[in-house]
Every structure is written in structure tokens, then in C-alpha cells.
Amino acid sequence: MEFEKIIIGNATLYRGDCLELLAAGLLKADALVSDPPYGVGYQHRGGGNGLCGIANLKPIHGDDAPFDPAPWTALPGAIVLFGADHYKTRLPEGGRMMVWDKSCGQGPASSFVDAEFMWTNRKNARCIYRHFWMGATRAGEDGPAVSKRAHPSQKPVELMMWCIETCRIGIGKTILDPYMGSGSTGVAALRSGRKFIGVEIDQEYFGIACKRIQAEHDSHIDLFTEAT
């Protein structure tokens, strides 16, 4: 088994195969929040021009095959898995669906999907999160600006923070994302006072995630330094 390991503050990041790392006992965490590749074959095509309509973004590793959630739903603690409608027949009994309303009422005027579904083993009263994020028009991390997407399935940090809070993952707990992508879950974990373990098999996306998580870590150091 080959892998690369980088530690950034409270984040431990691996470049490698998440299933191999799981079998080796390296991915021990209190909760899992992840957007796995679930076999849609990178066929969003909302922009109508090539892969996903998003320029210069390559396909996601493993997105050309059905996703098996079993290794991850067997883990203890809170679990949130995106894209659950694509593999719902392979999910365990129980749990609930949560919905990310990404069109915020503007869906009929767009060729993109209006919402995304997440499965959680938590029985929550809250189940809908609204954050506009469609194609090239997305609410940015710091307001209503257009933010550049670094990964074809990149999620807003605010959405990942909502998942963490809604599923009652305690402060100081460790969150695992075995399909880290550009690192949004890691940024959300550190920003909200949790620890993080992330895995990404693609070298380029791993580098992007490391840079984003490093920037989040450094921003906390800067705030602490200014406060003292």
C-alpha cells in the first residue's frame, strides 16, 4: 500500500486509496461526512459543453462505477453521505434523507438539478438546507460573489458546516472524509472547532485540498496572534 501523509494542525491528510487505508486501520474517527463518487460518470453537462460544462476540471476517480456505501455505513458515529438517491437501494434500513436546495427556487429556469440528497444515520428534525450553487453561478464563501470551483463536485463550506451541526457532531470530535476532493469538509471541520481526517486519491485534487486546509489553519493562527 502506497500513500502520502500530511499533518496540518488538527487535520491529517492522506493521498491514497481510502479503502486500503481503512483496512489498515488508519481512518479512525468519530463521524463521517463525505461526497463519494457514486457512478454518475461525470455527466452533469449543465453548461452543455463537454464534461460537466466546467472548463479544465478532470473526471473524478471512481465515478464510472456504482458506489458501495457498506464500508462506511458500518462505521460508528454520525454518518452523512451525499448523492444518496443514486445508491439508495444499497443503504441500510433506517436513517433519514437530508436535502440541499441548491437552486433556491430558480431550478425550472436551469438545466442543472435543483437539489442534492444526503443520507444520514441520525434522526434529525432539520432536513433542508438552502444555498444557491448552480453551474458557474454560486453564492461565494464570503457573500453573494461568484467563487471559482476547484473540483467538479465541490460543495460550499457552509453546507458542510450545516451537516456537521445538524448531525450533532461535537466540538473537538474527529470527522473523516474518505473522498476529500478539494477539501471543503476539512475546511468546515477546522472552522467549526473539529478535527479532520481526509483522503484523496488524485494528486492534483489532493494538492488543492492541502492548500485550502492550510489556509484555514493559518487563518486561525492569525486570529489568535492578533488577539494576544
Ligand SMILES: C[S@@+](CC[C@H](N)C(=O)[O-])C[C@H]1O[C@@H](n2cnc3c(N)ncnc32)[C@H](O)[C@@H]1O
The other form holds:
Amino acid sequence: MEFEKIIIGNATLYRGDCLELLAAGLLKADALVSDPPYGVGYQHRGGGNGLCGIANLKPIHGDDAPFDPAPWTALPGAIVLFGADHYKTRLPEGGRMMVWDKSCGQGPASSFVDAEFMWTNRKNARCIYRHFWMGATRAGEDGPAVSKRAHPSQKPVELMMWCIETCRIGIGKTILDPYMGSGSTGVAALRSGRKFIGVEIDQEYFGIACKRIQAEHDSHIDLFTEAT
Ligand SMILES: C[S@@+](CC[C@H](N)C(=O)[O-])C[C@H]1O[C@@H](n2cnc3c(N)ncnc32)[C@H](O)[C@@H]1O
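Having seen the form predicted on its own, can you show the form predicted together with the ligand?
Full assembly next; the chain just shown is listed first.
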């Protein structure tokens, strides 16, 4: 098994195949929050409104075959899996869907979908999250203006933080994202006081995740470093 391991503060990041790392017993965590390849053969073509800033149009690894959630839903603790409508027949009985409303009443004005579904094994009181995020026009950390996305399936950090809080993953607990892409779950975990284990198979996305998580880690150090 070939893999690379990098530790950044409370984050342990692996470049490698998550199923191999899981089988090797290296992915022990308290909870799982992940956005896996959905098995839909998604190929980004720049978006319906032509504003998308993604330069990299390569297919997502693993998206050419049906996603099997079984190795992950068998793990203990809270589970949150994105894209759940695409593999709902393979999910365990029970649990519930949460919805991310991406268009906030304004869409679908383009070819982008206006909602995404997350499955959780937690019984939540709240299950709708509204955060505008259509193509290159997004609310939140990147501002309302057009900016370049780091990954074709990049998720807002605020959304990942909402999942962590809504599913009651305690402060100081370790969150696993075996399909971390550009590392949004990792940034959300560190920002909200959790530890993180992330895996990404693609060298380019792994590098981007390392940079984003390093920047988040450094911002905490800056915050707590006394000015001299
Ligand atoms: C839907 S994307 C996640 C995007 C992420 N939510 C973000 O905000 O950037 C899924 C990622 O899983 C990665 N992946 C697919 N199969 C994998 C495997 N077996 N092991 C590790 N990573 C894998 C893909 O390269 C892709 O970057």
C-alpha cells in the first residue's frame, strides 16, 4: 500500500486510497463527515452561466462506479454522507436526510442543481441549511464575487461546520473525511475546535487540501500569539 502522511496541528492528512487505509486500521475517528464520489460520472464543463473559474476539468476519481457507503456507515459515531440521493438504496435503514438549499429561492437559473442531500445516522431537529452557492457565485468565505474554486465539488466551509454542529459532534472529537477533495471538512473541523483525519487520492487536490488546512492552522496560531 502506497501512501503519504502529513500532520498539521490537529489534522492528519493522507494521500492515498481511503479503502486501503481503512483496511489497515489507520482511520480511527469519532465521527465521519464526507462528500464521496457519487458514482454519477460527473464531468465539470464550466457551468451553465459560464462564470465558473475551474481550470481543471478532469473527471473525479471513483465517480465512474456506484458508490458503496457500507464501509463508512459501519463505523461508530455520527455519520454525515453527502450526495445521498444518488446511492439511497444502499444506505442502512433509519437515519434521515438533511438538505442544503443552494439557490435560496433564486434558482435554478442555470444547469446547476439547487439542492443537495446529506444522509445522517443522527436524529436531528434541524435539517435544512440555506447557503447560496451557484457555480462561481457564492456566499461566505470567498465573498459574493466570482472567484476560482479549488475543486469541482468544493463545499462551503460554513456548511460543513453546520453539519458538525447539527449532528452534535463534540468539541475536541476527531472527524474523518476519507474523500476530502480540497479539504473543506478539515478547515471546518479545525475552525470549530475538532481534530481531523483526511484522505485524498488525487495528488493535486491533496496539495490544495494541505495548503488550505495549513492556512487555517496558522490563522489559529496568529490569533493566540501575543503581539510584542
Ligand atoms: C466529491 S469530491 C470531495 C470534494 C470536497 N467536499 C471539497 O470541498 O473539496 C470527492 C473526492 O474523493 C476523492 N477520492 C475518490 N476516490 C478516493 C479514494 N478511494 N480514496 C481517497 N480519495 C478518493 C476524489 O479524488 C475527490 O477529490
